[in-house]
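Next comes just one chain, in structure tokens: the form predicted on its own.
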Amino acid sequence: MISRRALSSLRRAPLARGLSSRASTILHALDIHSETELEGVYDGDWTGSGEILESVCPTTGEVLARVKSATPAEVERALERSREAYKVLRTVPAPKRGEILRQIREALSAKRDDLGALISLEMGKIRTEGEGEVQEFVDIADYGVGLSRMMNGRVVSSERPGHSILEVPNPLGVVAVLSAFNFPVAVYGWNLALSLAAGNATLWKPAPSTPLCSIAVTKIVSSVLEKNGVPGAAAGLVTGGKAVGEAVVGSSDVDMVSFTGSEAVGREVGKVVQGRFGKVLLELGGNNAAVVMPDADLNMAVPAVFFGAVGTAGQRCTSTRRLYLQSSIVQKFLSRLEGLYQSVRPGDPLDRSTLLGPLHTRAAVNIYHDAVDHLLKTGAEILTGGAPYKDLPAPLNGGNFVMPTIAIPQEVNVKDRVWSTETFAPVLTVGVFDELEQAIEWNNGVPQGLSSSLWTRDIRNVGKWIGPAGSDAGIVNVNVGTSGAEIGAAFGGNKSTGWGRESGGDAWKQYVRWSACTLNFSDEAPLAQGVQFSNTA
């Protein structure tokens, strides 16, 4: 057994090899170096003594860097601080917050292509998607500055002479961001510029397996906080696993808990959080279907599905997992889908010519693996994929790439596993439809309730399509991919996928504490709905 003082020993060594080249670029043109291990703790001062987690590359296995994570000191600690430092916040007038937001938005602006790199090195998404994450949040900062002379109340007219009723918003308090792998910054940068901008102090944990994308992203947040004399704690990190977020998640100094992962976690999740009475916001599972009629335009369908279920190799909450094609045209839309599946190569994210990135873990390949024998089992024809790629070139031989995947199984039936379970890999079914009805009916069986995308030329048909009886997904598209939201509306599922909603709309009337005020400027206290009190006669 190694002896305390030799395990601490190692954990303090370097790391045994040099880095590649391509990780090292990337890494100290963020100021990260990974010789020694990184502290992955900022509440105002960088610290970190807790378990290591290591941060490794998935497109070839790399080990990139160790990170210290939080101990149970260091959470309690960065709780406090967070909790100090919006008690300066919340006095900041709003437009002077948005200026901060600004000012963010400029320097994150200046290192985009960096940390887009960064992304697709750690994450594994390919260098566009890296780098259209990284706008993600810089359009957030945007719209959070706007928003920061736009957070409004209302008046609301009262029935008593001289009186007037005010809605008024005030901060919150502190909101803690649990982002998931797979947008390891754009959930965070979703947050953050509504929680500043509303007045909040924002504590961020980060998915075990992406720290060094919230680290790069903290030091730029953290360097502007400093220089208009806003407390570090303001935008504050905890890295860890399971029990970093177990503090975070049921400690009563955090009055909002913002969490984006899987349907099982955010359950628990959510009971925590409701179980002390704070406010919670759930992104969840996606299980994303597209229907395609026999008017849609191929050339625009086609495209759109072959990114929604391949591209980020199927792990985005919005990629198309589901695929309803209606009897008439299942021939040539699953031709010309299969052409762009087999014309497609795996590569490294980074190279600006690759479509298809590895998956994140091996965790995911074999959840990937699962997924394919269920298929074959259940008797589904597997029309192309099913396998992992075999004899790529190092250094690609280290990395988790599989191949992009279509099944037909032999019926639709959403109560199964293989139409009702997000498989968050790229594993697309296929099924086949006469009615719109009928397709309506099986794109709102399943539990989860994120995105959808319906195929037409028809306006009969949009109009079932997003009417009442339409899909009930949080996100309802015509003639667009069920992938790629924009910033500007609120962003989120309903059902299963927890009825939250982040970024632009009204998602930041979430993170803002309500309070109705009836104010009395008459020389009378009279009682609402004509009621009289008095013991006089």
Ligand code: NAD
Given for the second form:
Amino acid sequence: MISRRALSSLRRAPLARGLSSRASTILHALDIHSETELEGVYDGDWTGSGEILESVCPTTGEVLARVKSATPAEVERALERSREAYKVLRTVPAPKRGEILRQIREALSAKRDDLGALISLEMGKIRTEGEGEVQEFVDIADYGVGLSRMMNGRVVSSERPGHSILEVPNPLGVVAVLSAFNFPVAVYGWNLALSLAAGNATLWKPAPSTPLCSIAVTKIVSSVLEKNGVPGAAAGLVTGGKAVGEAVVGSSDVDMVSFTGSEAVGREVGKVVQGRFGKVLLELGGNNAAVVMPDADLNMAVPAVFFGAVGTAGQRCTSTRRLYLQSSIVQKFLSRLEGLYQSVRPGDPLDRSTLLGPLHTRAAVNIYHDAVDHLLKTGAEILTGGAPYKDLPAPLNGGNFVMPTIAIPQEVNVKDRVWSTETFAPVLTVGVFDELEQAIEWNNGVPQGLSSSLWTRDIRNVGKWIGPAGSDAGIVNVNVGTSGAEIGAAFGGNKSTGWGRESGGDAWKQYVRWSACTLNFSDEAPLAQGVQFSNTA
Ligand code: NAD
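Switching forms now, from the form predicted on its own to the form predicted together with the named molecule, please provide the structure.
Following is the full complex, with the preceding chain placed first.
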């Protein structure tokens, strides 16, 4: 048996081989030194002595770092420290919290390129998308700065003389953010900006395969907090897998759980939080359709569908997975789309000319294979793709590259798994319709309801699409693809996507506790609705 001491010295052991210069340049620019194991817990201090997480580059298979995740005791301590930080933060005036957010925005912006490169390195999305993700964090921090002066309550007219009713937003407490691998920075940003502006402490449990992104961001954010005399645990971090996630979600010390991830896990998380009457915000899977009418401008629609289905190698919650084409434009549309598919080459996402990066994990490659097998078994025609890339040059031969795929199933049966499940890979299925009403029925016929997009120049189609008999998704676009969104509107989906809303719009209202305060300025104490409760009546 190995002694504890031997085990802990093993854990401190350096990585067996040096890092590639491709990786080490990026990590060093962000002050991450992965020659030895990294601490993956931040509660005001850096710690971590739990199970080791490996960060593996999806492009090359290189192990980038080993990270010591949180033990149950470390999760508990992080939660205690988050609570203490909340007690400090809730007394800081909201505009002052906004000023701290402004400084976080500046610090992130200064590291935009380096962080963007780290996202490409660790998650696998292409450079422009990695940088775009950091930009989203910068944008929502800007939004949070403004919000910090606008999180207004209301004064409501009272039916009783000399009375006034206030609706008052107060800080909520500790907000836990559980995030998915595919947006390893922006999803946390959406939550942190609103949560901090609202006066809460935030504890982040990132995906276990992207610990480096979370460590880099936490270092940047915590240095700003500490400079402002706010405990670092106001933005704490617990890395780990399912067990750490379960511990956070199940804890009654967490006032709100903001969960982004798959429908399967979200369903369990929702039940656990509901079971203890906590607040929960769910941002789950999407299965998004683009509908193209005969009057659409194909110069816009074809590239948008291409980006929606192939961008991020099909690993966005808003990726285009279903394409419904009106029968008169099928051939024209598909031949142009196929041309774009065939022009795309896999490459290193760090290279600015690359449009197609890898899938994030080997497991995702298996999911891709499984989806293609099922399509073939059910008689679908594979128009293009359908296999992993072979014979890629080193070091890409160690990566998870698969061909973007267009498939035409034999029929549109929205109950079949071909249409009704989210395959988190670049697989696009195509169906043909005659009338818009049919396409809307198919669009709405699946369990998920995240994003949707209609391509048309006819205002009558637009009216149908965005109206009561139109798309039932949370995002209903016209001449804009399904993939990607700005921070200004509330972001989220309906049905099995979870009904949650993050980012802009009224999303901030979930990060506070609301109090209805009736104030009596009079010398009488009348009851509401004229109720009398006196034995002299
Ligand atoms: P996932 O559900 O596997 O994991 C999400 C998070 O949950 C991770 O941090 C994971 O460690 C944690 N987790 C796993 N089991 C848990 C448990 N039992 N209790 C608590 N936490 C647990 O998702 P993923 O594979 O990382 O991400 C892909 C999914 O996320 C896709 O379905 C995608 O559509 C979805 N997503 C949705 C949005 C949105 O805004 N709607 C955004 C991004 C991703």
